[in-house]
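Consider the single chain below, provided in C-alpha cells and representing the form predicted alone.
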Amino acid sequence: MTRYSRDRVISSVLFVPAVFSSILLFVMVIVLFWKSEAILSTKPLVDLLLSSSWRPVAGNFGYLPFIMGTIWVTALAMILAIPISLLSAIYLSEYAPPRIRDTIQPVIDLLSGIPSVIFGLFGILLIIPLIKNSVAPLLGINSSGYCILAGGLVLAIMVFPILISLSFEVFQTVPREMREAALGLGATNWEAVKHVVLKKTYPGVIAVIILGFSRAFGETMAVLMVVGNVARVPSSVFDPAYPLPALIANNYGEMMSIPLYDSALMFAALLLLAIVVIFNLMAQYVLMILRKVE
C-alpha cells in the first residue's frame, strides 16, 4: 500500500468519529423533541414558557420558574467565578514563581475531579449556615440558607478549576518574546499583561468563558442540594429556586404516575439543551465578530 493510500484510509477512519460526534447533537434534539411532542400538542408553547404554575396533577406545566432559576443561578455563579478565575490564571501564568505554580496547579486539577455531590455537601455544611446565620441577618433578610446565593457560590467553586486551567493554557500560548519586548520598551509587568497577553488571547478567553457557562448550565447534583427547589420565580439571590437540571433529576422517577409528566420532563431537557446551544451560538457569533475586528 502506498503512502497516499494509507493516508486516505486513515482519513476515512478518522472521518467516522468526527461525523458521529457532529450528528449526535441532532439525534439528541430529534429524540427529545419526539418525546416532548405530547405536551407540545396539548399546550401552546407560549403558555408553557411564560406560565408560572407547575401543578402536574392538575395538568399545569409552567416552565418559567425553572428557566428563571437556571438563569439566576448560572449568571450569579459566572459573575463570581470569571473575575477570580481570570485573575488566578494571570497570577499563575505571569507572576507566580515556578515552585508556587507547580504546587497550586495540581491542587486545581484535583479540585476539578471531585464529585459534584461533595460540593453539595460542602454547601450544606458551610455555605448554607453562613448565609442563614450571618449574611442574610446582616442585610436584614430572613432566609433558610437554601437559596440562589448558595447555589451560585457552590456552582462558582465547581467552575473555578476549568476556568483557571483553560485560561492558564490560553495565556501560555503567548510567546515569551512578546512579553520581553513590551518590558524592554519600558512597560511594567502589569502593562505587558494588559496590552500584550490579554489583547492577544481575548478570543481564547471568551471561548473559555463559553465552556464555563456550558458546564454551569448543566450542573445538577450539587445545585439541587443547596438551591431550595421551590417552583417559584425568584426575585432576589436569597430566594429559593428550581433550575431545570434539578427538576429533571428530582422527578424523573415519578413520571409514569401522572399523564404528560414524561413528556413534560423531556421538554424540560429539550429546553435546557436549547438554552445551552443558543448561548453557545451567540457566543461563537460574538467571537467571530471580535476576530474580524482584530
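We call the rigid core the largest set of C-alpha positions that still match within 1.5 Å between the two forms. Residue numbers count along the first chain shown, from 1. Since this is a predicted model, take the numbers as computed values, not measurements. First, how it differs from the form predicted together with its partner chain.
Hinge residue, chosen from 28, 236, 47, 188: the C-alphas switch from fitting one rigid part better to fitting the other at 47 when the forms are compared between these two forms. Of the two rigid parts, the smaller turns 8 degrees against the larger between these two forms, judged by C-alpha superposition.
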Contents of the next structure:
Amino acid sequence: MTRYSRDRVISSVLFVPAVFSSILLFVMVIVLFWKSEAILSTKPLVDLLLSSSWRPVAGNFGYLPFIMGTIWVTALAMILAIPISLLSAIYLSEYAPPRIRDTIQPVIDLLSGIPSVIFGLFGILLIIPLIKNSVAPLLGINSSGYCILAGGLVLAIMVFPILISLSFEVFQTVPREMREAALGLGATNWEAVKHVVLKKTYPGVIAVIILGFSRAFGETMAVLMVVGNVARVPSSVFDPAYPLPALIANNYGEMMSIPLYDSALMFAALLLLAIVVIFNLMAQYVLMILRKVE
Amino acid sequence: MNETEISIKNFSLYIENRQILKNISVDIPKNQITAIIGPSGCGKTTLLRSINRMVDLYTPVLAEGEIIINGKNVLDPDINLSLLRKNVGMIAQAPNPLPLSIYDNVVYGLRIHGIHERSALDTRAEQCLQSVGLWSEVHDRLKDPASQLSLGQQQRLCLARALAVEPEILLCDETTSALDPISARHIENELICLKNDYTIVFVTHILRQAKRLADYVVFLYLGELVEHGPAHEVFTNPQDPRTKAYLEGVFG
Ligand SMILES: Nc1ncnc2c1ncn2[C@@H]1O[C@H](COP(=O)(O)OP(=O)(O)O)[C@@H](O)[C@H]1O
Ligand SMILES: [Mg+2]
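For comparison with the form predicted alone, please write out the form predicted together with its partner chain.
Okay, now the whole complex, with that chain kicking things off.
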C-alpha cells in the first residue's frame, strides 16, 4: 500500500467515529420523538406544556409544574453561581499570587469531578436542616427544607467549579501584553480587568454562562435528592419543585402499567434534550455574533 | 554636565533566588536617548521593567539598592505605581493596542487619570497623533478599532498613547523588532525628535540601531553593568575587553 492510499484509508477510518457521535444525537432525537408520539397525539402541544395538572392515572399529563420547577431551580442556581464564579475566576486569573492559584485550582478541578450523589448527600445533611431550622423560621415560613432553595444551592455548588475553570480559561486567553498596555499607563489592576480583560472576553464569558445553564438544566441526582419532588407549580423558593430530570429518573420503570405513562416520560426527556440543545446552540451563536462584531 | 533623570544605585535584582542584575549603578541623563545594549538574556528587559516596576507583575522579586526618579525611590513598596507609570511610559516589543478604537487608545491614559472633558481629549489626541506622524493617516477613522491598523501604525499609536499622559520618561524595549524596516526607521526618527522633551531609554540588541539612536550607552553582560558612557566614547573607545568583544560581534 502506498503512503498516499494508506493516508486515505486512515482518513476514512477516523471519519467513522467522528460521524458516529453526531449521528448519535440524531438517533436520540428521533427515538424520543417516536416514543413521544402517543402522548403528543392526545392533546395539542401547547396544552401539554401549559397545563399544570399532572395526574397520570386520570390521563392528565400537564408539564407546566416540571418546566417551572426546572426553570426555578436552574435560575436560582445560576443567580447564585454566576457572580461567585466570575469573581473567583477574576481573582485567580488576575490577582492571585502563583502560589495561591496553584493551590486553589486543583481543589476546584477536584470539586468538579465529585459524583453528583455526594453533593446530594451534602445537601441533605447540611443544607436541608439549615433551611428547615434556621432560614425558613427566620422568615416566618414553615418548610421541610426540601425545596427550590435547597435544590438551587446544591446545584449552584455543583456548577460553580465548571464556571470557574471555564471562565478562568477564557480570561487567560488575553495576552499579558494587552494588560500591560493599560497597567503601563498607570491603570490599576481593576481598571486593567475592566477595560481590557472583561472587554476582550465578554463574548466568551457569556458563552460560558449559557453553557453553565445547559449543564444545570440536565443535572439530576443531587437536585432530585433535595428538591422535594412535588408536581405542583412553585410560587416561592421555599416550595418544593419537580424538575424534568427528576421526573424521569424517579419514575421510569415504575407504574409503567398506566397507559401513556411511558410515552409521557419520553416526552419529558425530549423536552429536556431540546432545552439543553437550544442553550448550547445559543452559546455558539452568541460567540459567533460577538466575534463578528469585534 | 548633563542633568540626571534616573539614578540607579547599587541595584541588584533576584528572581526565584537567582541574581538577574548585579549591583548596577548608572545615572541616565535627561532628554537624551540612552541605549541599553547587550546580548540576549543579559538582563536588559529586566532592568528596563524595573524602572516602571513592571518587573514584579507576575513573579515576586527581591530588589536591593535604589532607582531614584524625581527624588523618589521607585523600589519603595509604598510608591504610587499609577503615578510612577504615568510619569514613566513604556512601549513594548510588539505593538499592544487596547481592544478599543484608535481614539480611545490614545486618550485611555488621560481618562484613567481623570480627564474626561471632550475638547481636552480631542486636542491631546490630535497633538499626540501628530507628533508620531499618524494623524494624517488616521484622522478620518479615529473610531475604527485600533487592531485594524498595520503593525507599524499600531506601534506609533502605542507611542502616541504613551505620550498622551505627558510622561517625562519613555521606556522602549526593542520597540521596532516586530516591524518592517521602513516602519522601524519611522519610529526611530520620531524618537530622535522626541528626545528634546523626553528622556528615552531604549533597549536593543541591534548594535547598528544603538549607534543610530544613542547619546548614551549602557552595556550589560550577564546581569552586570560592564560599561557606560556617552555613545561616541563607548562605541569608538571601549574600555572593557568585554565591551570591545561585543562591539566586534564576538557574542553575536
Ligand atoms: N520572570 C522570570 N523568571 C525567571 N527568570 C527570568 C524572568 N525574567 C527574566 N528572567 C531571566 O533573567 C535573565 C535576563 O532576562 P531579560 O531581562 O529578559 O534579558 P534580555 O532582555 O537582555 O534578553 C534571563 O536569564 C532570564 O532567563
Ligand atoms: Mg529582552
